[in-house]
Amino acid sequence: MNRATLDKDPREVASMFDGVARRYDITNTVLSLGQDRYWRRATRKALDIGPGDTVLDLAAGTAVSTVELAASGAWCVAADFSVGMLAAGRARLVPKVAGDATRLPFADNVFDAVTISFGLRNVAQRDQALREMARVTRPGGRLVVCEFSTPTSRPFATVYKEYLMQALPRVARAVSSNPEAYVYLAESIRAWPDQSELAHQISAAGWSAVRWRNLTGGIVALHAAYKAR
């Protein structure tokens, strides 16, 4: 069993996710108290996709998020750099591609929408990843980033951070196939920029009209943008 460090060496992160793949979905549902399903639905609605759209679901893991997106009628492909995660989702009948977010294996301007849920935080060069997402998106296409963020209430933020560093690893020991990995995940959430700073980074990568919506009191935020024509 292993965990990555906050330096986010791609091999370490991929290996860590390979190690948690077997019980990843059930662990996330337990740790989020079932909110993960709500966050996936909110991401699909924010993308505003439907039949005829082509969608890239980046850092898709076991493709549970891709299946949710495909419920819209859009054609959706799951991409992740952890082959173990993709293999764990083999029963989910959506296209799957192994690929690095900083060097996407797709041509320019091919997707109507791109989304990444709880994955941008694990990319070493997120500015490069955001530029790559823009490269593969058609002009006028959409981006939604679903990621852990900063709670809007200061007292709640204090309780939440205590949960991350104390309760989350203990719960993970009971349900995860690699509890140590969740120490890294808790640390990476605490080190992540707040809503405004992430919006600035998305804009700096070439996306337009960046905005965000808080979910679950700011535990999670949806950042949406589009690629200018």
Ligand SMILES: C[S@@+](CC[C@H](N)C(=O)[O-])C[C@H]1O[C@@H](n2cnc3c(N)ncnc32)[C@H](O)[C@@H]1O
Second form
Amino acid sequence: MNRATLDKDPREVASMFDGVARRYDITNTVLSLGQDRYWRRATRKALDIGPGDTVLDLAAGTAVSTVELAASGAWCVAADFSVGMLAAGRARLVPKVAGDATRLPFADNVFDAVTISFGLRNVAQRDQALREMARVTRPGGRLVVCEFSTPTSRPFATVYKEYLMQALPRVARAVSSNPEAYVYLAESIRAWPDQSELAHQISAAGWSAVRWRNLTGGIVALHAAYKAR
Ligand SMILES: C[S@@+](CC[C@H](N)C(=O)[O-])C[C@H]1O[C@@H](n2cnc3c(N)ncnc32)[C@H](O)[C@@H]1O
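Right, the form predicted alone is done, so what does the form predicted together with this ligand look like?
The complete assembly is shown below, putting the previous chain first.
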């Protein structure tokens, strides 16, 4: 089985992403009906970054999220523990670092902003990762978590759940280099906390003024917070 389970064993997760790396970007765009680009742009805007800022894009994968951030003029580094994903993004000219979200290879207080897109859901020790992100962010610095979430309308949530469990794995079989991984994707989205519960967990990990904004009817939510001065 070339996919992780909901235990999210780090070796299984890294190896699963190594397996999806080759066709990761195109599979995302197909499965999200092109919405992924809008979600990435919204993440950049929520971070409010620009020239002179130093930004960590954690769980950056192929660095597709990092290049969008770098379009702001900020200096952005991609970090991920799947060397296969980083290698698949080799043509993207941003600095890349191999590292685990729960033990970041950076000093304290070095980033103006830290962000993680579609990555936190895959980290077994979520609290530890949120604390590490706070450690490397300077006081007053910003966090934005972009992640799948819970649709706000109940009829839409029902249709979406069907899409996740039925259509998504079938489409992935046609497009992905590791379709099994997309069964994990559907399962992990369904098991993920809703907007308010995730906000609570981000606060509990030491971040201040946590708030969120829904995108695409709550399929995705952006959670933003500050590190206290
Ligand atoms: C769905 S991809 C997201 C990639 C990119 N941020 C994007 O928006 O497309 C999730 C990434 O999280 C990485 N990841 C999962 N757990 C991690 C951890 N503990 N430390 C570092 N990276 C991790 C995986 O290797 C994978 O590349």
